[in-house]
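First, one chain by itself: the form predicted on its own, in structure tokens.
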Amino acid sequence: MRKISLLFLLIIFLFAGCSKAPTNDGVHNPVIGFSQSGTESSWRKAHTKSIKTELKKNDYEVLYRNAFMNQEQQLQDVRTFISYKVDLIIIAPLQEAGWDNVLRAAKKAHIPVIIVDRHIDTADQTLFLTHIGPSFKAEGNRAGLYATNYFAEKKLDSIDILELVGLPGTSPSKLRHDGFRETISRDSRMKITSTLVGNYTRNKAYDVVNKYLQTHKNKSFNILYSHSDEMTLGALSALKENHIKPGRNIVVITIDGQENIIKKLANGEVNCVVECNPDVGWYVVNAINRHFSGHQLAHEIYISETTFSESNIDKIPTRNY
């Protein structure tokens, strides 16, 4: 373990909100640089919460940075844990792609590398240890398992689908995308007739689904499936407004599984809610522990989901985000 002055590691604490200090005789825990990509959901700041609290309950020192979704900022606080030389990074990509660099800088200083939630894109897989998240295409096959049994006995000669997809160049919004794509295909009624993009935040949802409205009023669809639940809300304002009536109109199925959309589901709403598990922090820090227990660790690791909806719905867990 890289041994950091006490002084030193008192100012980061003091300002990257630091899970407790060094001891007095000079022994330090592990230090752990993570990364986090913003601040725009409820399921964000629980995922930021999870893996934060298991680390501490683990004894590791935290030093924690939220880029605010600007990918530039991002980079430049990993190149400040680099810089700092802290035992190990987890990152929370905002983006897919730039890493190279960052990355090669820190395998250049030894210091591993954890992935968590969104993927990078990167042709040298060696430039980190692990990836832990959801697959995000099971999640877009549940939602499509779920179009497709919906309507499966309804005599509809066509299936209209509205798309709100999250940030463009992200694995969610592709691998959601693909994941329904590929299971709505086996009834070829189900056609995706318009995707708009939602930036997984409620205010522009709400903006890009009224104009679309607004615009498109002579243009009717059967299903809205939303890539969050932060999207969701906010599209479920403009249809409200716009005299469409969702959960009964229209067909809404969104993923997360925050505790306000478990609320819409219960009030017919919402029709389907896909599981995005946030209460990842057991599943890294187990990855941390065997890794320094000198453990090699598989290259992808998923955690466990479900899907909710009215047939389940006195099942669903007690929310916490």
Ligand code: GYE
Second form
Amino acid sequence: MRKISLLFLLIIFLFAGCSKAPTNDGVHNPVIGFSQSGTESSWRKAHTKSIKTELKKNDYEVLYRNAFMNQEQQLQDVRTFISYKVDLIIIAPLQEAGWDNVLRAAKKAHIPVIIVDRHIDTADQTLFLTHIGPSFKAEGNRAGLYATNYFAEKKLDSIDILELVGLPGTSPSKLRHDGFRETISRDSRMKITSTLVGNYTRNKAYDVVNKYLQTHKNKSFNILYSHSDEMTLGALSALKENHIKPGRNIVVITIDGQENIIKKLANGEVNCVVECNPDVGWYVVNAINRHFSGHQLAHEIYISETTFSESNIDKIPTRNY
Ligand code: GYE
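Next up, the form predicted together with the ligand in place of the form predicted on its own?
Then the entire complex follows, led off by the chain already shown.
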């Protein structure tokens, strides 16, 4: 009799080990809290959709919160997930700084955390399981590579670059700048002459570029390097209003790869699109499944990406963002 019950316990234990995640009551599916930073671009909408769709496909319950680009709101959203005692939290952080306290609270409540897209800045790397997202530095390098190749054979003494960065205090803003600068340093003629801040939004980018052009009427530049497609769309309007032909008078390099910017690549207003891949859902859910079945995760998981320009325009896969 004792042998049978031991066998029974062993079978239950083995099956429990195979289950995808801890369920609080054995009836409900595991609950995942997903805190998204905003909806400022169609890139981000696709990022949200990719994660939500894949979670649901895998039978996870999803609690979703959008912080609408407000850091305080996002910290509050994560605290709400902790008080709901969710099984795991996914955070797409708005800003790099300020996460330690809330992540310590999650750790104390034994709730694992996965960071997606932008990075967080913390001295304690045990506060999250893994970061899943693009290599922003490699994106900057790719943008720089296009710039240096484009001008390699052109006889110019200096090549001036207007840079349009996203929200300050975020890792893509920093790393896309670093990667770009690293690569263009191969060509001593290239110089970033001005850096404008566009916060990753179309309106803000339009305003800052327009103001710049109005106040620097006699100053020309050769390249516009914009860190995101939404900002590029705002910049293109400002350039055209100021009688500058994007793609012709100046070379336009942008990052993301939204459908609406691929159209601009096709009509010649944009010269190069460095892809930033929002389709991370499969990677995120795969990491969650592996974690719940007892596997150790790599601390950094990169998503593969490429570059589009006139040389491969007919081979660009259909965009879903
Ligand atoms: O490039 C931009 C978005 O954090 C990588 O945020 C992301 C950036 C993306 O709004 O379009």
